[in-house]
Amino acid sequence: MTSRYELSEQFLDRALAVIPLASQTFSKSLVNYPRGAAPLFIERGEGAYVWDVDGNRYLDCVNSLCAVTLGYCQPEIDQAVATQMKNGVSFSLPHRLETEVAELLTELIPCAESVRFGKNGTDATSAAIRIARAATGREHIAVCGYHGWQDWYIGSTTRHLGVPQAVRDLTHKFDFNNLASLEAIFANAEQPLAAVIMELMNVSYPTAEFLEGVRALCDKHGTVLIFDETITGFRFDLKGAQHLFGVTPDLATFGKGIANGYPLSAVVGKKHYMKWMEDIFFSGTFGGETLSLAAAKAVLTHLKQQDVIGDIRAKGEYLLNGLNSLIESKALGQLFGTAGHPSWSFLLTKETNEQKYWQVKTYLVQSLAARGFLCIGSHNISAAMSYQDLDALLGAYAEILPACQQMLADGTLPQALQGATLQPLFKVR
């Protein structure tokens, strides 16, 4: 351990002695932060920078998982929130906030004629999951992407824990861009499915022919297809991805971005699916909580009347190409590439030994930390952030990935590592 995460480190054990893991998000604790060389707890976020516990500032290519586009504290969406604080939060019948929102969702999204509100993505994914059901008469479905926690996804992968095996057995995974591993599903099933759910882009970008190969698999099926844009909602495009690759979906999931960090997400679709809404149960006390709807309305009505996605897509292509050329220059393709959407790319490493692969992942987390940057491996660009924020990014790739790919060439890197070495959680994508 190092002074700098002194009070990380402290407040961990505090933290670990009333909450499991230490955080609400699996994602933003120690499984992605080495114990001993990163921050552990945020303090307080301005712009494109976050400040530890210890004060350390960073530069944050995490932003909140993708949830923070436009930047931490953005004056005109707190102003929005301010002002609605003041009129209140939660009522005893629906706020004028929740038509207003759904109206400009309804908008902007093509597949959108009707909406309903969430707090997180698992929220959403699961309400189309029970739409489709109750629409079709049916209960198998295929996924593709990572969806959430709730049972009917999760215990699709290595972290099904309490998930019933009945449960298990109704979902089924496909690979993206493999529209024959979708095909073989629909052909072995012991019954039609009900939805296919996938996410249209994460590490890849979608072939044309397998995104429209999915639709008509769908139609031919009478399968409803759902578009889980949780992530790139508002920030691939403004009328979201589904808009972007050209194929529009029965139902879709909004989240992250759609409200700049406060907790909101959507299900929206064609209305003859929508309308199982009043007869399946999703209901939820804060699903019309107005400080989120006031941050939403703002954050939309920002995007349309500013390019703020194509700023960002334009930061983000900036990053890539700089990190393209210096693994070309510095001869280091044989460890490291790119992937992704300029708005939420990838530096990946292509180690294929387990544990040297979770050495270099520990390394380039503690190292990006070290010279102020807060990044897990991926780069999502938020508005905030500047070119001169990016050529110090760039700065520090420059130091830090020669001397990774020297110290695991030479058997050093173990050494280097000033915490605990990050252990695999599960592969989600």
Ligand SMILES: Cc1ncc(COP(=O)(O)O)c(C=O)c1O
Contents of the next structure:
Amino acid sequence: MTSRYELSEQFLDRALAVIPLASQTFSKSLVNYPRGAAPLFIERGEGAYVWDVDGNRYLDCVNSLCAVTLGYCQPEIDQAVATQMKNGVSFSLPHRLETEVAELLTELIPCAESVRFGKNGTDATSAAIRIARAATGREHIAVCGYHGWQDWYIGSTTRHLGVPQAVRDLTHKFDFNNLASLEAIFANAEQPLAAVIMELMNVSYPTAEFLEGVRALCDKHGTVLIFDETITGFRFDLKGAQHLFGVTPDLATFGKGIANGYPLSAVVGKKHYMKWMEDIFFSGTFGGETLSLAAAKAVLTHLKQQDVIGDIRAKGEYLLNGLNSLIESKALGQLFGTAGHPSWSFLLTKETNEQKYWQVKTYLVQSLAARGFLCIGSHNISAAMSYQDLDALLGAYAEILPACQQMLADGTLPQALQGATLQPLFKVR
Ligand SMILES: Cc1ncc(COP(=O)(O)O)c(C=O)c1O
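Switching from the form predicted on its own: structure of the form predicted in complex with the named molecule?
Every chain and every other molecule in the complex is listed next, the one we just looked at coming first.
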């Protein structure tokens, strides 16, 4: 039998021979895509679509883990990059694009008085933590959400292999929308906090009391408040989720959509904190690489001129409304639900038995992929998606979700799985 994913399968073996996990990014690996029942390697993308190495086309609901907001190969952005490429990529002195993009960020983001650039979101969050530790002379930090792969954060998760215990002991987790859980950390006077770092929103909307409470606690204790806007920035609101939710942090971090998939991140913030950057060490050969900065300049200019943020929110709302109606009309609410912001929404699976939960997740990825949708549980909307694309996705859900609920109820779901079943991941949100 010829598999729809035959070349993906073959390429996986080749990649695994030279690349552990066969991917540079955890979430793009086999942990999210069931071997034998989903594509594993992408060949190219255009607009809202990507093509796998077998030539199958998908509406991409992952959009490079929220990095792509405008769509793949957006002509305006690619043109800006191509023009810059003719003039050189990395130089021996800073390029003026660094200042130009920094100016755009300070103009847009409420807390941004000055800016430094990195490549991945982790560069920016780690820099923000180092600034906070330098500025306060304290070592402990409180975290809420996902903040990247570095020791100071990942040590607080179950994936802490290789992180020294001494580092792990400095990081304390608190729960979203639960101010008491943060107060409990502040209450330990022997562990004064240098920083509180948090995502402003992922699955749930923040309550005003929670965000204002966090701000007040940080002010009271002289702790630096960092909003991790790696995903929310340039997706929820042109001026950041800090503008949408009306609370201003001391520092904030951006990445992902800042350059529509070109590798750029930024730590921004109030001058008296950012000034520490002159003394702490935050430096990388490619920090001022110009192609990504040219892309960011074009992206930010485009976002200022066109209401892309409003467009992806409206499209996301359309999808969420359709999905909620489907769940209600087909009485699927015991198994499925929705959550999140329209531009980054989630199809929740409420199954509590872990084995069955992963069978449902696997079936969804498999069934969506078979119908031409690359989807791993979230809808990361891009402006390139059309309402017809979303109707097609809703049509697929209308077939898949009732069938899944039925098979789960009658115990036949395991037989419907064509490939490997996804395994429990470490959970950060
Ligand atoms: C909220 C948040 N912070 C930080 C990061 C880390 O960014 P990166 O993977 O680019 O290092 C991510 C990545 O998913 C993220 O979602």
